[in-house]
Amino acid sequence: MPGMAAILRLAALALLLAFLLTPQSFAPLFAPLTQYGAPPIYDQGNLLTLALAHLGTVCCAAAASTLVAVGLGILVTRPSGAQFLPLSRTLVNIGQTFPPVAVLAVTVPLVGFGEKPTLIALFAYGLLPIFENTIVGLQTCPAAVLEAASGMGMSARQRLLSVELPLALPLILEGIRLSLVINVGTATIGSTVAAKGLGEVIIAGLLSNNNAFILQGGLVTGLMAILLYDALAGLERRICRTAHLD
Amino acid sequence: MALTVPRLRRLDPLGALLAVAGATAVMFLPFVIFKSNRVVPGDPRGLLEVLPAWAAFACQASLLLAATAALGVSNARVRLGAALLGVTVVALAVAAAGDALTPAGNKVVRVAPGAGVWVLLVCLGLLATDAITRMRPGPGRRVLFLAVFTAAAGLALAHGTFDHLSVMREYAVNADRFAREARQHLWLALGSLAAAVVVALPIGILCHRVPRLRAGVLGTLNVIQTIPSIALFGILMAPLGALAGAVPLAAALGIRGIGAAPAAVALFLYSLLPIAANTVAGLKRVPRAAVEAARGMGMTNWQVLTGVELLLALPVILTGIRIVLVQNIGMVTVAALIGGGGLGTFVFQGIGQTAIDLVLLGAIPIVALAFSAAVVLDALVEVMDRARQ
């Protein structure tokens, strides 16, 4: 089974990476879903520049919300921030009934069209699923082993900082996975309100009635976010196994 | 029943931030916007110069009380009463804005909530939050709270008491609309659910006993789970257009490539998984003694499984159901882009036409369904568990 799944894997890599270097070797495959001499191939821009784009996008958001939500998460697991705790949960919960669309949607008019309300929206989104894991793996450390940590006479910060954490890093790592995962579909939508990305690709099928571009466009987002959550996962097993080691 | 006096005590840190945040909205940011008509960039207004003096001052007052009890005091129920005054006296504050920037017979005029409105309403709404959460309330007070709140609200919105705000001059041009893209915004979410729980419930149940099946089965509903929504409604576009044109009868039933039916189908297999998975876990639950007991009452295999271990697997499977349902009032959103009609599509109308209003018309009734659905949910899911013990 790990093999067929590691070939599985490759060769989903390979389909990707051969489709956006040369797109029009498969324009044979799309052109039976065009209709009237449309191009099978999308042709108003960069395939590989959009999936770039659209890959930048999704991990500056991610990058800044990792930041942003394990510095929150470990602030109110501290003693001192514990009185944010509850309120943190009940609007970790909260949020995450929002929909990322809507979450998008009151964005552009503050900011406005382009980049900007699609970063908003994925950085507050992507938020969510990491600091509830980032709180989870600091509250269920092990009250022993920080008993232990304590008295080997770390400070408060060593223990947070050599025990906490990497216990935590897990669930950490999962959360980032999750939210990396959700961003990259909804980085598609960040098309509708301008912003560049492979939604960019499914819109111009969707408006111009072309089959093959929608087909084009969701198939690379969804292989990169299949093989993205593959990838991160391979990762997550990783860092896992080595620090079980040491 | 003894009135508790609140007690002062040191400052509350949360209450700091929040009563800073607030004086600071009230002071520097516009109260309302105001829009001689649709298109025209707005113009800032602030409290002072669009309520009488004594509206104004009454609002303030009302304001710094919430703010006092926010930083002072610590009893719940004292801090959750502040915050409601606080959000109805904004409410109304901003529903009379309105009303006096209005004149009278002008449908043409706009008048929206400005940041300072939003800003103090999320204050507020912090306040009231984190005072529930203190109180620790059980699931019937919960969904209580909730109905007070909706009724309120409906109330108010019956009454007319926000006509004059540009929401609802939005909703007033577009209200025929409206009710029939609510209706399928719900069709769509919840025939979805319904349609994945006659499928995924059976497939959980078969993954429990056939353990062989549960890797590949469940790993094959995760990834469809991570195809991103717009992609999966775009790719099912292609074969149910194929399926219209090949057999008549399919486009007869209303099955085309554009519309509802890619965006129900899409729906469907995304709520699999959790459902699914809830199931298979819901079952593993299930004592083994409860199971062996009951086969030695002489229960049939059938017997055992919808009158022990379905039952005792009910609430981490309506823990799956909630899962999806909230998920799919908020994806339904997406199927506007498709032509499968639901509240997105005033969202991405919206968002063309840069009318904010419009957005606001179809994004808040989605985020109000999906949280109600939430917390109905959850508080089902409280009692049974507490049932189950």
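Being a predicted model, the structure only gives us computed values, none of them experimental. Positions refer to the first chain, counted from 1. We call the rigid core whatever largest set of C-alpha positions still superposes within 1.5 Å between the two forms. First, how it differs from the form predicted on its own.
With the core superposed, T90 shows a C-alpha displacement of at least 2 Å between these two forms.
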Contents of the next structure:
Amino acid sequence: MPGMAAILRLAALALLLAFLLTPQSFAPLFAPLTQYGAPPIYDQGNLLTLALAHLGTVCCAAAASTLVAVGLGILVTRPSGAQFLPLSRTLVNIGQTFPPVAVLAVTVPLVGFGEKPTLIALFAYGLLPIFENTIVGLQTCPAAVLEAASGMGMSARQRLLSVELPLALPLILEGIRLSLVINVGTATIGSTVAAKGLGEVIIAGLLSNNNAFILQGGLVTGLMAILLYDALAGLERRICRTAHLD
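So the form predicted together with the partner chain is up there; where is the form predicted on its own?
Shown below: the chain alone.
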């Protein structure tokens, strides 16, 4: 049902944009969730600005995670770097072992409040899926293809760039997509250390016992994660199709 999926995708995007651009038009829907005359729509900041700041933080952290994780994955799958695989895997797993809240608690005294500790926490949390997928993608390249590339006179660098990475690309992109989507939800904790994002809306709702704020923050974050996952899946298919045709 590709047609129905496209319709649902467009409907979700339209709903998200409508709420972020004209949130007050949704006030009647959220009013039953408030009490004692509390505002039904978050009014302590611009929702669109918060959503863009939230997404920006996630994307910056994902870019850094991708550079480091893919670089490490390449290093430990080369004969000269294979000995560093256990150490690299241990270091990358630290980001998943320690909750992001714990990372924030450690980094705030070092870098202060704001966006920096949130970026560090998301960076560490997003390494593992990209790193592991890079390793699997590079290690599962068909031996016959690699031998043929060597037989054509390719250097190790040429073989990596022209053969191994293109073959591993689908798995690498899948790891990046998973990392990004996980961190869309995780980034809400950044508001506990004064980072701009949708966590502000949720925290404001918790502090004021306003369920409408909590629901708004959760719904926008959830819709962003779903749409981002879907968009990246489509981009992944297009890139892989182009690489295959080339």
